[in-house]
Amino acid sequence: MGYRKVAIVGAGLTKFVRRAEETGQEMAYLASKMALDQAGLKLKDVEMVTVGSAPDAFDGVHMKGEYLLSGAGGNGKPYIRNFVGGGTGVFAPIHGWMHVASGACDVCLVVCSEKMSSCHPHPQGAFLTIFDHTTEQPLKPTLIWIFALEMRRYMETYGLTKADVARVAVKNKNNALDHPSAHVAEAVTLEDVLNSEVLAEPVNRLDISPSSDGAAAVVLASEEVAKRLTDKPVWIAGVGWNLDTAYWATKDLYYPRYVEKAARMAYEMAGITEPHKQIQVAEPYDPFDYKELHHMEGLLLCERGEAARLTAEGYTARTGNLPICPSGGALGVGNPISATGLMKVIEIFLQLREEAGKRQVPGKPRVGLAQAWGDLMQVGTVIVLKR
């Protein structure tokens, strides 16, 4: 292949909060400055900027790419905004990778910012417009009950109980107690999750990540520049993405084919032939607790139907054989859509550099993975990082 090696050399992450005092632009600036400071660079050193942010209606801001331009450092530079719903946070660094790997630039700043709390009416209103106008909209669906259908299908396929799924929320929310950006850092028990308010059976309130405001940024550099800036570059070894049909009613919801296809693309590029053995730490997307299990299986990190058992046995704990979401994930840290996926990329970056503090997994990991998912059971984005 004719592309250049690309490394992450700096990362920045704001606190995830509800009703941030800062504007989306200001959050983007804060995350970008942290990333540039860690890389030892100034904005003048950045040649291109790519911004990830979920659809405009999530923030209630028209032309959100243009709106975030100045806060993300894009004035007077080649600048592009991308979004694939919840999959955006991992797709954004893939975009940045393309710029550097192609030789278009040596330094690219990748920024993701989301501020949904100030949007009125609620961003849920925008979701109504993505359903088919003839077969789906008359049912007045919400995302929660759509995913309740998927969760129920997944549970029924493998004979799982609510407790089997809820253990993910317990693990991740407790992991997030050690994350400085956590929106709602609270210790929870299995009983807390099972006894929380039912929103759309079988989904309870604590099965879902909190809706948050926040921003994240990473600096990508070519091999020559990266080696000049740091003795601990983290290389982007593989990238993958896939788009499935938006018609959720015409596919079997027990398995995310689009995640597997994206993963296989990234694994082939990274030389990963046995992901369950070669991936040492992973951050799959977990806006709902069952999605972590779903995505573990789609990422081929375990056999289909095995993720819940492995979670119950502690295999996916921070100190387990394959730590899954040691950050606390979306369930624990919070879910400012695009910034969530990039937060996961940053967590793998920190883990591979052994700079994750109390969240550091044992064993000096050298290969990690982040994945995000978006739209209606539709988008898979995967990135493999190596030390």
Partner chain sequence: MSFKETINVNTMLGYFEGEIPVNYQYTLGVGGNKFFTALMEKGEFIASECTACGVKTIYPLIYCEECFAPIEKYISLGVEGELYSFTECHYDYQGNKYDKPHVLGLVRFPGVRGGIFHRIAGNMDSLRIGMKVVAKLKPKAERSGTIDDIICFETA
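Form predicted together with the partner chain, following the form predicted alone:
The following holds one chain only.
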């Protein structure tokens, strides 16, 4: 298709924590340095840098891209920040892919950093103005409203119970016990989730991922450079992104059509015709437990309305036929927005290299995907990786 082949050759992650002492810049450095070390590269080898980060109002740092620059190794280099809401963490490596696939450079560093703990009394305050200022804000909507609305519509459409959805939280939080970055990995049971505080029916506290501070980074390289650096490159086989209308109340809330469109774009590029058979491990975005189910369906990894049953049957467990969020996901590892999406890409990178340690899924997977989602339930970003 005229694109150059692009590989991930190194990855770095910080721990995801409730409150970091480190600044966003320092977190970006820790992840970036680890990624470069793993790739066997020095900063001078990096030709271009792209940084993904959520709204400035989270960190309380205006022009956050510019602020993060030096920690992300961008001083004096072609550098740019990318942003598509919660979809940013998977868009960032897509953006890096553009740099390398186009031939603009051979080595691109991709960094995501988020320091949510600066924002008081709650980061949701920064989100109050995403709603239409004239027709919605006077009703005092909050972020949790729209997720509760979407979750209920999804449950109603397919006749799902709270327990059907909560099994995702149980799986992911327990998966995260094996992740070194995990913020709040807890060995929770189905009863724990169902009995946790009701925040906005049908959403309970343990249906939601915790907001965290954290950073992640990957190094992308062209084919020639990648083969010189490593005998285990992981190739970016397909990328896709798509956005739907901001008139969110007019959409079919039970099905993320924009995620399907993004997935189809990535699958076509990757030559994937039967995703439910060809994708062997996946990290869909799971800031809420129902979102994992929603996204499995949008990604065409199962029939519509079937994801909850597959979860109950253990099909999506780490040892199941199609492991979903073996990392522990946002629900388990924590949710520093953009860094979460990139953490998911890194998980697939590690799984395909068989370097995921205790989290390694069986069967030597060769093809995996990561996906993120965000804005006013509007954006899907998808990346397909191959060994």
